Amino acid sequence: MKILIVGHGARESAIAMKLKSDHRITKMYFAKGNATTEMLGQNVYEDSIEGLRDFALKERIDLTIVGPEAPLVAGIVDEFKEHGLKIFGPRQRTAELEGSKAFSKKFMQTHGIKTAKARVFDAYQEAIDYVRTQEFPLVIKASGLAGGKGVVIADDLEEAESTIHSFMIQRVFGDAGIQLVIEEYLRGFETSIIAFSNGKTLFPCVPVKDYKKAGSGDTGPNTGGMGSVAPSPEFTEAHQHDFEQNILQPTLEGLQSYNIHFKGFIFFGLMVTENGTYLLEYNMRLGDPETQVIMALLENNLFDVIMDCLDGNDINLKFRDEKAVCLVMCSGGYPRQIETGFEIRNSEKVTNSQVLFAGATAKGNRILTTGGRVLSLVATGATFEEARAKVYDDARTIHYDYEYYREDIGMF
């Protein structure tokens, strides 16, 4: 079997290493791929569906994995399949559940399923005129995708304002800002919860939490993510039991009503407070950090999994009784203005963690940065603190200039 990976990130890297092993797979592609899959693989620098579809068709690649959700959303499953190509993701019009916020925003209000409430926004002075009439702090969101920075919580109107000039007149995410939603602010902890779909089921995996903000102590700007920690500390019994009802659930009837029946990964980002747990957000393929820590728990065989959702079967997935912690190291100045081009040193030092490379290419001998989030750091343990104390051994084992990470992924 021949995989194709698309995506170049330390989750790109995760799924790697978790079919490494698989003898059945003979060979495994990844577009644009990082240090990391170069090593377990052949990285090839198609950007386009179209040049990726040639690719595939050429190599005669029997499963692609889509990673990132900018390929999804520009429609790569549809693209994929009308060449007769087995790809593991949803369609463009279902990608749309990611892609659009106000599209999804609408669909969880026509379902029932429980989330904050919310305006969409098409025009600036109307976002403006809403604002000064309301509490605050307010969520700011643009509609389309925004690589996860596109989200900013407004303690005041100026800043409420600022933000929407911001997004919709400076249009600092291009066309990703021109349509806004605006919610209320719910007090709690984020919990994200990624399931596969086979087409008729959701099986939900282990709860993460993620750490969005870019310093200790969650301050600073929001990022992709600082790091991840599963299972959920804080995510109790009954906090699944209420995502399973109130949001699981009627997201699937929901899907099943619009004849969805898509074969790939979903993304509920959970907010919990003290009335209970509420959808956010929905993506809809696997998050990063998030997949870093659910493939060092999961013990089915991955290639199983997946082949069984696109053969529309039920499957039944075990994770190992164990926890996860996930440090991610950036670029000084991550999420804004960073520097790259620096050699990472002593990685092939690190004993205790797992290391998933995502901004670092291999340059013959060395590995340079090339992004924001530069490596991954992946470690389980009987309990937090054992897996904790691993990754940050050797991320004080790992050098580069201008390195940064948090101090305070895993002690919640």
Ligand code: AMP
The other form holds:
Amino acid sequence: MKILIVGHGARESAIAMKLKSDHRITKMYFAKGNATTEMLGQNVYEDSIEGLRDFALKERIDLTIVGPEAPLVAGIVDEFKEHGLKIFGPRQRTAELEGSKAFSKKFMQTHGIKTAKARVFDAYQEAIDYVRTQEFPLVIKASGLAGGKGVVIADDLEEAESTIHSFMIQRVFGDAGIQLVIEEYLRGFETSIIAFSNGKTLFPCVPVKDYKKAGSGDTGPNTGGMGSVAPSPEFTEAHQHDFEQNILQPTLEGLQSYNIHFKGFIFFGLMVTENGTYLLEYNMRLGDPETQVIMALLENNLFDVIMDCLDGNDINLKFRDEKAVCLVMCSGGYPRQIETGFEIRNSEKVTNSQVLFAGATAKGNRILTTGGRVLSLVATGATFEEARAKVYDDARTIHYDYEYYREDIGMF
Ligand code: AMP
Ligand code: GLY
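Compare with the form predicted on its own: the form predicted in complex with adenosine monophosphate (AMP):
Up next: the whole complex, starting with the chain shown before.
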């Protein structure tokens, strides 16, 4: 079996590490990969959908797994399927549940899924008139993909008006901001739940806590994720029950009523409040850094569960009864201005954790930083303290210029 994994973050490194010991897999390719994936297979520098399709046809790829949202929203699954290529992920139309917040909000409202009250706007003046009647804080979202930057929590009318102006008139996110979702602010804690879909049923993984803010103590700007832990220590069985009844089940019914039978991942971004668990968003893929801790705890053979889902078979997910911690090491300044190109030293001396490179590339026998999120360190233990001690011990072993990481991942 030959596998192609699309993406180049630590998420894709975690998938590759999970698959690497499977003897049925003869070769893994990565588009475009990173320093970890280069050790496990071959990196391919092709990023157009047509280019990837031609590559998969030429190399007779048996299975393609897609990490990031952009190729899904651009229709990679449709293109691969049309050419008889096996691929795990939603078609373009289904990926709109992530690609269009207006569409996903309407989907949630239509199917009685517990979510923040919201309205969709296509016209600038209507959005402005609306926020003038509202209380603050208020959440303003660009409907389209904006690289995780399209959500603003406006604390007052002035900020709301200037956000609407920058999204709809200045078009800071291009077409992504011509339609807005404006919704009530929910106070609580966030949890991520990712489920496998076999086209008929959704099979949720352990709940994950993702640390989104750049600074320790949840300070500073939002990022792609600075660390994660699983199972989420705050998310109780009562929350799980609330999620299954008011979000998971109606989502499944909604998908079925739209005749959507996709095989891939669906990610529920949840906000747990005093009044219960609400759905903030869907992502139609695995999360990063959620995947790193999920893969660390997943007992099943990943290749088997994906193939079973593709065949429409039910799966029985099993997770180790342990705690997992993922610490993301970044380039200082992330998510804003960063400098890269620095050598990463001592990663081979790490003994307690798994090192999963992201924004890092091999050059000769050196590994250099290339991005904001440089690598993830992942460890498990009987307690969070034990897992946490391992990743922090290893973080102190690794060195590169401008290294930065949060000090409080796994502390609650
Ligand atoms: P989204 O892409 O819709 O998940 O939004 C990104 C982030 O914005 C979320 O992870 C939350 O931290 C925050 N957020 C989104 N919607 C709300 C809301 N209704 N209330 C409070 N925070 C929100
Ligand atoms: N960690 C959230 C995401 O992958 O979008």
